[in-house]
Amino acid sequence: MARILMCPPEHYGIEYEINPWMNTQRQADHALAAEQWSRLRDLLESLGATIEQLTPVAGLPDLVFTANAGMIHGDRVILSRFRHPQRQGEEAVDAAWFSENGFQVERLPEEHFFEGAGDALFCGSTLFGGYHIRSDAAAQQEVGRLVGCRVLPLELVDPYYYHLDTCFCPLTPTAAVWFPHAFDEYGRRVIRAEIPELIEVQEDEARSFACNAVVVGSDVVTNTGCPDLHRQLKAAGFTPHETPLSEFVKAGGSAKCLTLRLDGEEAATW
């Protein structure tokens, strides 16, 4: 059974600008934004998903976006490192509540940034990391030397794709939704060469978080406003869901962002 850490977002809001999605003079709803959280949970419970909670935090509007939070492989944690110092304030909390609940806390070195699973994600036995806009490169292949496993530094190109995870999504160890455009030349080279069967999102879609899905099995859930993704996920045999996630599109985030697989990601295979 999926199990998943969410943090509800008592406390957030566009505070600051470290990404091209937030802007201060462009307010997200708060009591939208409840709702919304609200009906991703409901939606993932119904799904078998077990939904775990961290207690939000008055001036981190972003630990809403639990999957920033460290990278599951097993009992373990590789707790984030942040670039932006709006976010280093997340760190402590975050490793207080996977402390409590029975993770082994692992830190890198200072001089690397690593975030977590919105740049880290297993397709198979492969880590497929994210780098150059928030995490970088060396972190991931520390991250990989830690957890004794094959990882392929992704360049992201496009300020807009800050994060893996918001144009990349493994379905299974052989399948994975991706927007090409987020990755330099090399990166579509090795995305092409090691996943068979990749589903390619448009770009309209990709600027509604259609990549930014989460998994669950062969259900997958995403924002609205991704209809061709969901004609070919629907082809492909997995079942989509989309559920309104706009207050959170006004900093940077979606569905995938606001969970954390506390039983490590979907397709991964330890």
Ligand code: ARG
Contents of the next structure:
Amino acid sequence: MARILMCPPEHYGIEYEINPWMNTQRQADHALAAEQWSRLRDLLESLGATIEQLTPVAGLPDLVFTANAGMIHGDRVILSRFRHPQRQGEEAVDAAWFSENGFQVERLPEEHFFEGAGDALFCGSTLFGGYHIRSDAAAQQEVGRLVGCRVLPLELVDPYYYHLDTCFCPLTPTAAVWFPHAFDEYGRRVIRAEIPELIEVQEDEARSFACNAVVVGSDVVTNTGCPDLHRQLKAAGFTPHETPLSEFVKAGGSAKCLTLRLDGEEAATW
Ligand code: ARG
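I've shown you the form predicted alone. Could you give me the structure of the form predicted together with the named molecule?
Below is the whole assembly, all chains and molecules, this chain first.
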């Protein structure tokens, strides 16, 4: 059964700007954010997932984006090291939750930046590691060394798609959703060579965070506004679901960012 970590948006808001989506003049509607978050949680529960909750902390508005807490591998977690000081306070909160909940917490050397499942996604036994904007390429190699897997670092070239999970979503060990424009020529070649079944997202839907999907079995949950992706998912045998997440898009996040799969994703074969 899928186990997912989420953090209620009690202290969520647009309090700083660390990606092009964020504008402190365009504040999130707090009541609406709370409602959208609850709807996402309820939908995931209705698909059979167990939701675990991280207690929100005042002054850490982006703690809701639990995908960035770390990268899970079995009962180990490689803790994130955030690039921006505004998010570095989350590391201690995440570490405490993981160790209280039975995970072995592992840290990268201090010189690395690494933003967890936001930038590190397994497709099969290979780890696809986004780098340049948040995580660095050397950190991805170090993660691969720690868990003993092959890493394919992928450079992210568009600041709107600053985390790998904003432009790439493994569905199964052989299938993924992606937005090619967010990668350089080499990255596009790597993805095409490695993943046999690719579903391509168009720009307007990428901007609605179509790639930021949560996969639970053959169910796939996204923000609203991704009809073409949903049509392609259905044709490929998946069951797409949409739920409104406008208030989180204002921070540069959507469904996937708000979740961390604690038992390993469908697409991971470790
Ligand atoms: N405001 C957050 C940031 O810029 C959003 C993080 C979204 N998380 C994700 N996994 N893409 O860091």
